[in-house]
Structure formats: structure tokens, C-alpha cells
Amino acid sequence: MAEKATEEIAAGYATTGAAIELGTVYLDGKTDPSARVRIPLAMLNRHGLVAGATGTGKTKTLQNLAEQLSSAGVPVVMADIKGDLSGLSRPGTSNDRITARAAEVGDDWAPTAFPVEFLSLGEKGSAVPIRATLTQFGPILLSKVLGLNETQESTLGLIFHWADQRQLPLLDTKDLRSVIQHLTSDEGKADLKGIGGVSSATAGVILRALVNLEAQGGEKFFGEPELDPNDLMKVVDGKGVISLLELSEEQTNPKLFSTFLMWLLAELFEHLPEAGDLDKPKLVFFFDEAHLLFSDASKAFLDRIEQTVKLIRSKGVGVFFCTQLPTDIPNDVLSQLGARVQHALRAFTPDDQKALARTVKTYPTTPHYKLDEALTSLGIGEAIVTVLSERGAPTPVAWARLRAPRSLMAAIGADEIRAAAQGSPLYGKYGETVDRESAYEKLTAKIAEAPPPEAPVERPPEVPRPEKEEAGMVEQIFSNPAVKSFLRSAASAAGREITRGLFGTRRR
């Protein structure tokens, strides 16, 4: 009976195309190496969830997924919040546990290293610093970082709109501070006449939030050179490059790094063209500690996340949210996640038991497992899995023994990360901060002020010309290629205002 059930479950995971190998079906205390649990590569842009309590093996699952995606030529973006994913860049070392797991799941395990780019948020240290200008980051995401309410967010949007219209680059926090101070001054208030204003109280709140961000070191992320999304989508010798964001030093500022990850995703969404259904995704994005993004988020912010998740799959990008509980993810977003890899849950408190009951309801019904018992009985490196088959239908629920990563399951240390980062071509591109003329310098020098009105110039009386001659001359002037070019340039300059995308980020 158990063998037949195992075959039925495995049949739901059979694929004709390329797939990610998760592991082997485990049922009634037995595993069958031939009963494979897979995710079709073509379904990875339907997104996914990796969840589970601390210490149950989530990080190793992420490592395993990243390795196989890289081997398939798919670039990966992921955060290394705890500092233990840097081993992706080094081949793993065999031991008795790895040998036993490989035999159990039928894996031809071999130590393998993968191409990794080590990145950090703006700070020049052991990894390549990447940055965004405030103009690029936009008011919506910045409001989330600063902890602003909806009224304050609306005011910040007005401030950005004014700076966009005046072509005042907001490169870093001092630029934004100078613009706020200008708009709350007597001469600045006149600039906003007709479209609203910036109250002194709201400006004070925003300025204090900026000071707090700077005190936490958050300002180092904002500046130039800006990150080019193309640098996240590289393939080297047939393997997708894993862009690993070293965020262990950012744990004291979770809003910044979680919102920064959302900004990266928004940048990819705005940058990439429509791709439709592909044999494999262009890139897979792992959103670790996802609960930090959703906590204290406004409804408008959550709506934008949901819309981005819905739309970005058409750009060929898959998104995996990683968190402890599926209930950390809003239902409207959770419903978009086709693949579920659920590690063990704890049920020690009434809240834990409610979360467990809600988690069970998110899975298809199964006659083979009692899910509430299974989810609290999973061992390390085991998970309850359901994904989308090649037909786009949910696969049967499987208790899976997961294969072991082939790269090093440990950190490689700051010195090795630094050496790898400084040897990267990206270090020459992003290693040094550029501080060009921006809003701060322009406002300080009064360059942004409107010039005084010119005195009227007396013109000599016009000599009447024949009507036909005048019409012919006008036609000649406007048909001149040089004049046409000038008019096109003037029209372009007159309408040159920054356009913003779904999250208020600057469209390139």
C-alpha cells in the first residue's frame, strides 16, 4: 500500500523538461530514491515560499535551490542575512551525514563551487558596495524605511514631485534635507503654490526620521554610482551568477534591508521587457526574512507588492519568499506562490497552534499524511512540499527528504569575501562613491531659483511684407532641418520630468 502511494505521489512530480531536484518522497518511515520531488524550471516564475522554524534547514534549502538554478544558467539574487551562505563560492566537503543523505535520496553528490558576486549596502568594506540615489529609490519605499504614516508619505511624494520637476537630483540624504528646508522657507512656499504645501510639523517629522536613519548608518546606501540591474543578470561559463547581498551588519536596521530588497525587485520589474512563458526564468529572486517587509506596511504598500508579484512573472522573474510562518505573508500574496517548501513548525503556544491550523489549510488535501502531525514532526532537512506541475496544476503533497547542498555549508570568512569582491569587475565600477552636483549644491548656490524677469526690449517697427512672401518665408524656416532639431530638443527639455513606476521608483 505504501509503495503504491509513493508511486502516485512521485507521478505528480514527473517532468519532461528540466527541473530542480528537491529530494525524495518519504512515506511510512521509508524513502524510495526513484520517487523524485521536483520543481519544473518552467514553473519557477510562478514564485514560491520557503518557510519553517529556526534551525529546521531553510537556509540549506535556499542554498540547494540557488546551486541548481546557477547550474541551469539562471542568475540568482539572494540575501545573506546571517552570513552563512558565502560557502556557495567554495566546493563542499564530504562527511558521513552527506554520504548517507546522498545514498538515501539517490543523489550523485559531488563537491561543487558556484560563481558568486558579494555585494553590500553602500558601505565599502568586505563586499562590493551597491547604492541607489534617493531619486531612484522614490518616496514610497523611502516612507517605509522612515516609518512615515500615510499623510507624511503623501507630503514626501509632493517633495519628490517638486524636485523631479525642477530637475534637482536627490542623490543622498543631504539633498533631500536641503529641499525640505527650502520648501518650508518663505521663498520655497511660493514654489508650491497651487499644488499644496509642506507643513512645518510634517517636515520636522521627516527630517527627524532622516536623522535617525543617518545615525543608524542607513545614509551610506544612498548615493552614486547607481546599481545597473544588468549586473544582476550575468552568466559565466554557462552558470548563472549568484548575487549575494551580505547583510549581516544590517540586522539592526531591518526596515532598510527588507525595503532595499523590494527596491531591487521593483528595479528589475521596471528594467526588464515582457518575456511571456519561458523554458526557464531569466532570474530568481529570494526574499529572505520576508515578514520584515510586510510588518507595519500600509494597505497601499501591500497592494503594490501584490501587483508586482503578479506582474513580474511575465518579465521572466521568479520570486521566493522566505520566512518562519506562511501566515507572515498576506493572503493575497500567498495565493500567488505556486511552490511551497514547508519545514517544521513549532506548536508550543496557542498562537503557534492557530498558525499551524492555518498552514494546513493552504495545502491541497491528501490521504497520505496527517498534515498537522507531519508539520510538527519533520526532521532537519525534511519538508512538506507541493509545487505546480508542468500543466500548471498543484502536485500531490509530499513529505520530502531533501538533498544536501554541494557547496560549502559554512561561511568562508570576511577576508576571503573581501578578496573575492576586490577581484570582481564590479568593484571598479561601484567601489568608490561619486558626489556630483545635486540638489544640495544647486539650492545652496541659488541656481535653482527662477531668473529675474528680463526688461522689455524695444523693437523697431516692422516693415509690412506681402502676405505670400511672409508665408513662404515661415515655411522655409520651419522646414529647415536645424530648426526642426532645435524645436524637438526644446519640446523634449520642456517635458523632461522624471516618470515613476509602480513603487514610485524612477523609470529608466
Ligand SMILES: Nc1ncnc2c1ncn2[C@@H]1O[C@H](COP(=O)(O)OP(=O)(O)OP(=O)(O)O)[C@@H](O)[C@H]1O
Contents of the next structure:
Amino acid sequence: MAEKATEEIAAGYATTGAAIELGTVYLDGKTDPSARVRIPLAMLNRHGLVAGATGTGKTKTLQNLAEQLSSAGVPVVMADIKGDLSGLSRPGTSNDRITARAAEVGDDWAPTAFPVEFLSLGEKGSAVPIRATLTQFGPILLSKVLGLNETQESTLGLIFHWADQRQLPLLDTKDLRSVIQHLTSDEGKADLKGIGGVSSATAGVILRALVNLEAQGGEKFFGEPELDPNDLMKVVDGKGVISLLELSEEQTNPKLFSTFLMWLLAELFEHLPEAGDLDKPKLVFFFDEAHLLFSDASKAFLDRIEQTVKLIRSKGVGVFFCTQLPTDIPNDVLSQLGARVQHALRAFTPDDQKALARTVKTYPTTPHYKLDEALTSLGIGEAIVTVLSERGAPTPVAWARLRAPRSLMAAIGADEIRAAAQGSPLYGKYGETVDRESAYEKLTAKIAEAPPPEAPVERPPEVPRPEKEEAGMVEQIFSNPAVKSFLRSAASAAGREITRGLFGTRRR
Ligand SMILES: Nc1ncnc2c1ncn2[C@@H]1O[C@H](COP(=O)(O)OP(=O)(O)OP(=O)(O)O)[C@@H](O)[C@H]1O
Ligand SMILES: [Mg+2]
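Since the one above is the form predicted alone, can you give the form predicted in complex with this ligand too?
Let's see the whole complex now, leading with the same chain.
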């Protein structure tokens, strides 16, 4: 009976092409090494979710996925929030538990190390610091970082536009600060009026938020050299390079970190051409602690995440979100995640129980498991899984015993990370900031007092105030045809077409 059911479930995971091996089907207290649970590589651009309570095996699942992607020649970008993914760079150590698990899940386990680049977001500590200029980062993501409301967000958009138009490079926070200071000063009054719709009070709020960010050390991330997205897409000796973003101890604001991750995804999105359906993805991106990205996000910001996730698929990029509860992810995003690896959930509090009931509802029905019971009784390194088959249909729900990672299941420590990073060619490229002439110097030299000769200042057209605040003012303002044509003519008058993508990042 159980054998037949196991076979039936496993049949749903049969593939003709290459696949990630997650583990094997577990049913009625038994697991059959030949009943494989896997995700076809060709379906990884249909995205996924890894969820579960703390300590249930989420990070090890990410480690597993990253290892097999790397072996398949697919580069990986992932955040290493707790530092424990750094073990990917070292072979694992065998012990009785590992050997037993390998036998159980039919895995020819062997200790293996993978090529890893250790990156940090601007922190010059141990990993290679990567940076963005503010011009590149754009006003939308910066608004999220600064915690601005919709009105302030739209104001920041106009300030960026003013600088873009004058070819004032906003390299770091100092540059933006000097632009805002100029606009709110006596000599900048006329410029401020020219922008239209910017009150100096709002500009003042933005300035304070910026100063706070600097006080928290958030300014280190902004500057040159800018990251080249090609550096995240490397394959060495046939293995995809795993780029790990280390969260340093000084980085006290994980929310900031998650917005920077979104920037990375937006950069990749802008950088990559359309690719159509591929045998395997060009890159897979893992968003750990994904709840940080979604909490307190504006409707416009959430819409953009949804859009990016939807569109990046055709560029051959897979996105995996990792979080404690699937209910942390907005429904519009959740419904686009083809693979689900759900580790154990807790059902202690009424809130837990609600989340459990909602999670059960997101699964296809299964005659083989009672999902609410299964989800609360999963062991460590086990998960309730459903993915997309090669045909794009949801596979049968499987309780899976998962494989053990082949690399080290522990952190390697700051000294080892430093040694690895300093030995990387990327260190020479990104290790030191460069300081070129930017808005700060230009404004200090009072160049900005007169508009560039070939760029006559044109007043932007009046835009009716949107009625619904939460609809995303920036979006509404920038999608107004009159404003669009103004932006186009302004940009070409300035002799340089700065266009901004879905997330307001600069198009290359
Ligand atoms: N697939 C697996 N194979 C072998 N051991 C595992 C596996 N998954 C988890 N474990 C064991 O369980 C421990 C906790 O797993 P992990 O660190 O992945 O949990 P987590 O869900 O990421 O927790 P947190 O939310 O605290 O980050 C691991 O250190 C390891 O000992
Ligand atoms: Mg973890």
C-alpha cells in the first residue's frame, strides 16, 4: 500500500533532463532511496520558496540547492545572514549521521568544496566590498532605505531628476546631501521652484533621513567603483560561482541589507537580455530573511517586486525566497513561486495556527498526507515539497527526507573569509573606493548656479495630485504622458539619456 503510494508520488518527480536532487519520499515512517524528489533545472526560473520555523533546516536546504546549481554550472547569488553558508567553500566532514542519511536518500555523498566569492555591501572588513552610486541606485530603493512615505518618495524622485538632468553625478550620500542643501538654500530657491511640487519642508525631512542613514554607517555602500553585474555570473572550471553576501557585525540594519539585495536583483534584471526558456537558469538568486523586504513596503514597492519576479523569469533568472512563514510573502508574489520546500511549522499560538491553516491551503490536495499534521511533525532536514514538473504542472505533494550538504555545515570564520576575499581578483577591482568629481565638488564650485548652456530649464508640466496616496505617487507622476515627454526632452537636451528601470535604477 505505502509502496504503491510512494511510487505514485515519485512518478510525479520523474525527469528526462537534469534536475536538483532534493531528497526522497517519506511515507508511513519509511523512505525509499529510489523514490526521488527533484526540481528540474529547466523549471528553476519559475522561482521558489523555502520556509520553516527556526532550526528546521532552511539554510541547509539553501546550501544543498546552491551546491547542486554550482555543480550544474549555474552561478548563484545569496545572502549569508548568519554566516553559516560560508561553509560552502570547504568540503564537509563525514560522520555517522551524514553516512546514515546518505544511505537513506540514495546519495553518493562525498565531501566537496565549491567556488565562493565573499562579498559585503560596502563594508571594508573581511569580504570584498561592493558598491553602487546613488545615481545608479535610484530614488525608489533609496526611499525604502530611508523609510520615506509616498509624498517624500515622489519628492526624492524629482530631486534625482533635477540632478540627472544637470549631469550632476550623485556618487555618494555626500553628493545628494549637497544637492538638497543647495535646493533649500537661498541661491537654490529658483531651482527648487523649477522642479515643481517640491516643498522645502519635505526636502528637509529627506535630508534628515539621509543624515540618519550616514550615522548608521549606511553611506559606506554608496560610491565608486560600481558593481559590474557580470562579476556575479562567473563559471569556473564548469562550476557556477556562488557569490555570498556577508552581513557584517556592524551592519545593524538588516532591512537596509534586504533593500540592497533587491538592488542587486534589479541590476541583474536591467543587465540581462531576454532569454526565453532555457535548459537551465543563467543564475539563481536567493533572498534570505525575505520578510524584511516585504514588511513596511509601500504598495508601489510591492508591485515592483511582483513585476520584477514575473519578468526576470524570461531572462533566465530564478529567485528563491527564504523566510519563516509563507504568509510573510504577499500573495501576488507567493502565487508565482513554482517550487515549495516547506520545513516544519510551529502551532503554539493562535497566530501560528492561522498561518498553518493558510499554508495548508496553498498546497495541492494530497490523498497521502494530512498536511496540517505533517507540517507540524516534520523532522529536521525534512520538508513538505511540491515543485513544477518539466511540463510545468505542480508535482504531487511529497514529504521529503532531504539530502545533506556536501560542503561544511558551519561558518568558516572572519579570518578565513578575509583570506579568501583578499585572494580574489575582485578585491583588486572593488577593494578601494575611488573619489572622482561628483555633485558635491561641482556644487561646491558653484557650477550648478547656472543651468548647463545647452539645457534650457523647462518647467515640468503640472501633474494632478493622485487621489489615492497608496497607489504610488512616483509611479503615477512618472507614468503621466506629459511628464514622460518632459523627461525625455529634458534628458536629450542635457545630451545624455538617463533612463530608469522598473526599480528606478539607472539603465545601462
Ligand atoms: N538536510 C540536512 N541534512 C543534515 N542535517 C541537517 C539538514 N538540515 C538541517 N540539518 C541539521 O539541522 C541544523 C539546523 O539547520 P539550519 O541551520 O539549516 O536551520 P534553519 O532553519 O536555517 O534555522 P534558522 O532559522 O535558525 O536559521 C543544522 O545545523 C544541521 O545539523
Ligand atoms: Mg538559517
